[in-house]
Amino acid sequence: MKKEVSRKFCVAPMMGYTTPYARKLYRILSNNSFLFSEMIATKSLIYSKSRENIIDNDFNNPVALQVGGSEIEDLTKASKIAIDYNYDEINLNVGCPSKAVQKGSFGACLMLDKILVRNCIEALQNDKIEATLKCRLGLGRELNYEFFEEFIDEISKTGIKFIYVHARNAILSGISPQGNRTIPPLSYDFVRKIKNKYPNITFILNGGINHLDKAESLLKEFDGVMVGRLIKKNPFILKEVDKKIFNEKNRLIDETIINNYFEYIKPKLGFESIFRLLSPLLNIFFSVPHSKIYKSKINDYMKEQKLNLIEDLLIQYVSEKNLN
């Protein structure tokens, strides 16, 4: 039976970012946001020997496992084992531009075919896991309200609830993946437009939400947000989401928060490496001015495999930086 879950506010899929380790993080940071895994191809999914490395969930409740694809049979393969994995969602991915994503046929081109992203939803689909579709507003240099609508029109034939538009267009060709995420002009009215014509479906608006009070702001039209970068940058602020978005009381950033999370990836050092580990908190050393005595220790600590001195670094870094 599938699971009632909000997606007020959700945590975007980043690639080689949204690991377990960081779902982990984020989920001792906030008990109420709606967190998603990396994209994963469904080839890797169903075949890959290190799959326990790339989904596992470990409880951390409510997720939702992002995967690209267009064959059916391993859609359909997919969504099982997002259901084994205890994940309450099922995402297609039907927006990344990058090169590599197109030559597998899957990502932001399937825009193209409508009904083949049509028949991709209705293989996810099962009565134990909710199956969702995450897209751009369309292809080219060009917004089109009427090709989002039409595109817009043949999904809600599968009878799909949630939708999550990153509210611009995909260019294939001529800019990066990068450029993709800010190049491409935002149409938040696109998607005003399209959840009045389909009441019955929850689109949730990402991108350019680029701090909380905008995430607030925007919630007070939209179904839910979802945010990434601001996130990266600092996982730190999940804390004061569910103060903000789901008034809880503040959550203090305290020892027992970072010795919760070390705790889980000690036990990991060996089989998985010392940076992919530590990825989900580095940013905060790295995007913040002034912190060339921590990039430095930060680095010999990691390469000497000290994650007891990591930890202290970290707790002291916190507190001096008021993160708490």
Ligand SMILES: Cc1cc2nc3c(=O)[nH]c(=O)nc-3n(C[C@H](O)[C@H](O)[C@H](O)COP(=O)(O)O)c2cc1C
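Positions refer to the first chain, counted from 1. Heads up, when I say rigid core I mean the largest set of C-alphas that superpose within 1.5 Å between the two forms. Because the structure is predicted, anything quoted here is derived from the model rather than measured. First, how it differs from the form predicted together with the named molecule.
Fitting the two forms on the rigid core leaves the C-alpha of residue 43 displaced by under 2 angstroms between the two forms. Comparing the forms between the two forms, the C-alpha position of residue 55 differs by less than 2 angstroms, with the core used for superposition.
A movement of the C-alpha atom of residue 25 falling short of 2 angstroms is seen between the two forms when the two forms are aligned on their rigid core.
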Contents of the next structure:
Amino acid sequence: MKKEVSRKFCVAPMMGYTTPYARKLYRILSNNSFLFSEMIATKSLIYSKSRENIIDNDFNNPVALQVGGSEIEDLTKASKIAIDYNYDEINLNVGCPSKAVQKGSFGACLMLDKILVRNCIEALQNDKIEATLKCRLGLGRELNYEFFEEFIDEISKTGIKFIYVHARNAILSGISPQGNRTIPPLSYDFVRKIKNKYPNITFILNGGINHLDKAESLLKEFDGVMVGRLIKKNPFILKEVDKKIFNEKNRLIDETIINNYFEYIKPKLGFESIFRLLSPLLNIFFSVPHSKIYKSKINDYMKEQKLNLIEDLLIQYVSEKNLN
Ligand SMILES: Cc1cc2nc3c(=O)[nH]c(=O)nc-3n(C[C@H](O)[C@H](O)[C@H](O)COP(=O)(O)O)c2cc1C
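Other form of same protein, the form predicted together with the named molecule, not the form predicted alone:
In what comes next, the whole complex appears, and the chain from above leads the way.
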């Protein structure tokens, strides 16, 4: 049976950022946000010896596993793996414009072949896990609503329930993945229109939501929002989400946050780089004045792999700075 979960506030998949460690921190900070893994190529998911480290999900639900791929058998296997690792959802990436991803025939270039995307979604579908899509509005420099509508018309035939739309085109040559997140203009209007056409599909709006107030206001109109770079810059914003978006108590930044996080990462030292383990938490210094001494001590302890000392220092830091 598929679990009913809220996708009102989603943290976008971000390669190099939404690691299992970051997701642990996000979950400590917000009970209700819906989380995503980084995009994992189906081949890595199926064959990688370090699969455990890449997709570990320590009951940080609700959470989606995002995959990149277009080979039907691989996608079906990926969906089974997502179930085994207790994910709530498997999501197909049809938005990444990078050259490497195009070479592997997945990501945004798949928008050129809507029938293949439909087949891919069908390969992911089963009665245990929700199969969803994350796409762009279209390809190239010109916005074209008809193209987007025809693409969704085809995908809707799968019975899909949730589609995340990064509300701008992808430009497949001439600009970088970074440029592809700023240069093509946003059009929330396309998402407004398509959601009116398909009331049975939940369209989750993504792109350019750079403040929680903006997320809150868009939620008056859209059933869900997905936020990426705002959280990448400062994950501690998530401590406001339960209160602002879900009318629950917000999380305080205290010793328990630090303890819970270290409890998860300590056993991973030796299997994973100390930087990858700690980097999500080190955003705690974001825009807090006079943190330099702490940062430099932590750097020294990181070189010596001294997680216990780093934990003690961060506990001292949160009590001294009173970050709530
Ligand atoms: C560093 C970085 C890595 C990203 N990696 C992925 C990814 O793995 N899969 C994906 O679908 N989108 C990826 N994205 C795109 C985001 O999910 C999101 O669609 C985009 O950043 C727009 O949302 P925002 O304006 O809230 O940042 C990435 C974005 C960034 C900044």
